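To begin, one chain is listed below as structure tokens, in the form predicted alone.
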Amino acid sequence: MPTKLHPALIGFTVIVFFFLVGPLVIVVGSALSDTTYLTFPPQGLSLRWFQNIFEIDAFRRTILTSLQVAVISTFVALIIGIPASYAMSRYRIQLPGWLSTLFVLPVLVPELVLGFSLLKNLAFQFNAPIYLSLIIGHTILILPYVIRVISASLASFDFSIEEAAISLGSPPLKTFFTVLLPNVRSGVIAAFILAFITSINDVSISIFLTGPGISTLPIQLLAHMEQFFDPTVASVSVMLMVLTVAVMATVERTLGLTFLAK
């Protein structure tokens, strides 16, 4: 006999659903408004504010910059994070216990403090280029997420499989790429998605590291809001949401979300 849900539980679920979905509906409705100012509910429907994003040169440049920084920093974080996760999982007895804590420090430290520290060291002390500073800053920001996700995937991996392959004559490096990585690729893909989305939406680090001529989309969005209050702001927000959904949909169509859950 099916259990009957309590009306209070149903009501609480509905409230939580509207709490989560309501802001998204408001942003989408504001982006489609035909007015020259942000308003909800929309007074008339129009797509001109989405077109306005690509008519503004600053938005076109920052969209490209954000995508480049997100992709490069994510790949750099993976290149560093995969071997680090492997070492901490494979040799956890030999390695010091504080090493795993060291990799999560960027998460524990407030992003504003981290951003100011990067500004002081990269921009002032080492005089690093703005573009390089952004890549370094975003890599440091997303590296803990990469290591945590991949380490969780490696926790269920039986390293005796790797030892068996090596004992049968497979070189260690070849074993790493042909035996270990295929078994944890779900964690690698999940880490890539999380890192990419975190990087492309970052504000706290980017606001310290951007400069004349080079900026990211979220920072340009803040600058636009200081001068204008039109629905372009909501349109950019919708575009970022669509990009996030597109990344998830691509994974679903190519691998399937059930694959990532393995």
Given for the second form:
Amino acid sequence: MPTKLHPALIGFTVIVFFFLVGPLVIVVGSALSDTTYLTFPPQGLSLRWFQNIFEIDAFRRTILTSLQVAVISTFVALIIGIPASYAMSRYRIQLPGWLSTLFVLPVLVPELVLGFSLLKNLAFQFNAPIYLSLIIGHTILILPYVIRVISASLASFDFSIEEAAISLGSPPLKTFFTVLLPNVRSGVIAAFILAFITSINDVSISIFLTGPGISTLPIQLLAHMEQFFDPTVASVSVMLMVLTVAVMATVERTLGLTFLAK
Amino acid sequence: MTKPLSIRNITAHYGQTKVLEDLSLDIGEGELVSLLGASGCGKTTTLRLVAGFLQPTSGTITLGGKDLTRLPAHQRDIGLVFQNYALFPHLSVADNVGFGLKQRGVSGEAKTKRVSAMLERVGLAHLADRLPGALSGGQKQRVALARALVIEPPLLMFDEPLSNLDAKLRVDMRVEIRQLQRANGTTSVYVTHDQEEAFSISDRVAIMHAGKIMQLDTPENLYQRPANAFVARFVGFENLIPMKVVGRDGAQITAEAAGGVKLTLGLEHFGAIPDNFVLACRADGLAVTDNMAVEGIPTTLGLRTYLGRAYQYQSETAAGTLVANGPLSRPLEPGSLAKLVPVPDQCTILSVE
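Can you swap the form predicted alone for the form predicted together with its partner chain?
Below is the whole assembly, all chains and molecules, this chain first.
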């Protein structure tokens, strides 16, 4: 027998769902419009605004830059974040309490302030190349997420498992890769997705760090909007959405989304 | 394969706190010694020092003559069984058991053979392909046991292995552990806070307190002849009565307790009795009687509780409150006068430290 739901609960659920999905419907609708301006509901159906993305050289270049920056900074953040989370979980008692707070601090600083300070220091002080600045900036931006997610999955890890492996003759470093990592795989994957998506969608930091010749997709999108108010904006947004969904779906197909619940 | 373990003058600290003080312990080849004590007594610290997860401040640990003190944990070749099983959640039962063999370069058929033989021995052959998550607590602990035994370690160590199991299973498993340990003849250290478990499974038991071994002896000796007041209380001598010999007469002595109570004790049971001593009696060792003519400790009975096999009384005496048992056939009322008669079999003599 199905459980009877309270009408108010159903109503509330519908409202939440509407607010969540509504904007997406409008964006997708606008992207499919045949008009030269943004409109909803779409007038006429066309894919030409999607085609338009790839016809504009700036979009082609920035898509590539965005993907490169997202992939590289995500990997860098994982390489820093996994050992850091491990150390903070493993030696929680010995380490001072403020250490874990330190690693999540970038989340508390307004991103615009972070972006500005990176611009001032990296670009002006050290004359760092734009590409490198972007990677450093994004790594700092996503590192707190990586650490948070991996720490959460390490919180349920029983470190006596590690000791069991060591007692059976597995050296500590090998144990880290063969025993610890496979058991926090779900956390690492979740961190990867979160970091990747955060990086690829970032505006507030990138806007300070992009410069002549090198830009990321969201920044290019803003620049484009200032000059043209055509549905390209919507089609790029849809593309970003599809990319995000594709990443999630790939993970779901290969590993199952149960990792998020784990 | 099995080797004797020798711990010599180990002192260990956690930060500034001293957790073990000048601890020495020798465990013979094939012997099972339990470290027994309340939490914080240093028993787990001792085990972790031997395993190599902690470093002592001073002292040495040798296994079969080989100095382990500064050897990294993964080179010590010790089989460990943990309280929470510590199975690898991502590996099947067979791979869990085979983990140690893999580290030792045993692979292919040789590995498969040894793993299945080991699983057979712990009665889990039919579960070889399961993941640990799908096992019951008892099964998990059997896998952990198999995993530690299959590498044929010269030393096995158990860290409260049965604490997470229910009472019935605990008894079955400890018999099983003992049988496997006996059959392999592996030198073993067994950490537990459960007295019955320690006594039932061990060749010798070390009762620990505040980072020291209070007494190391066979379960029988600990239970019947504790060496000091701490161990006496620990093994259930609830009444400790300080006494002074006032007269010696051949095979008997007369001793006086606080309040001028005199008791006659036979040397044939207690052996030599020093001039100042403590008479330690279990509750069963002080028989309650309302026959005021016999020699005993005069008392006013207090709270009476029903134990099933006897009545227990909180008894006020000149030597303080004592706990004594009286027969079911003659329940005595709280407040009534009675005498407590020491039962030699359930009492022992402690020398005054």
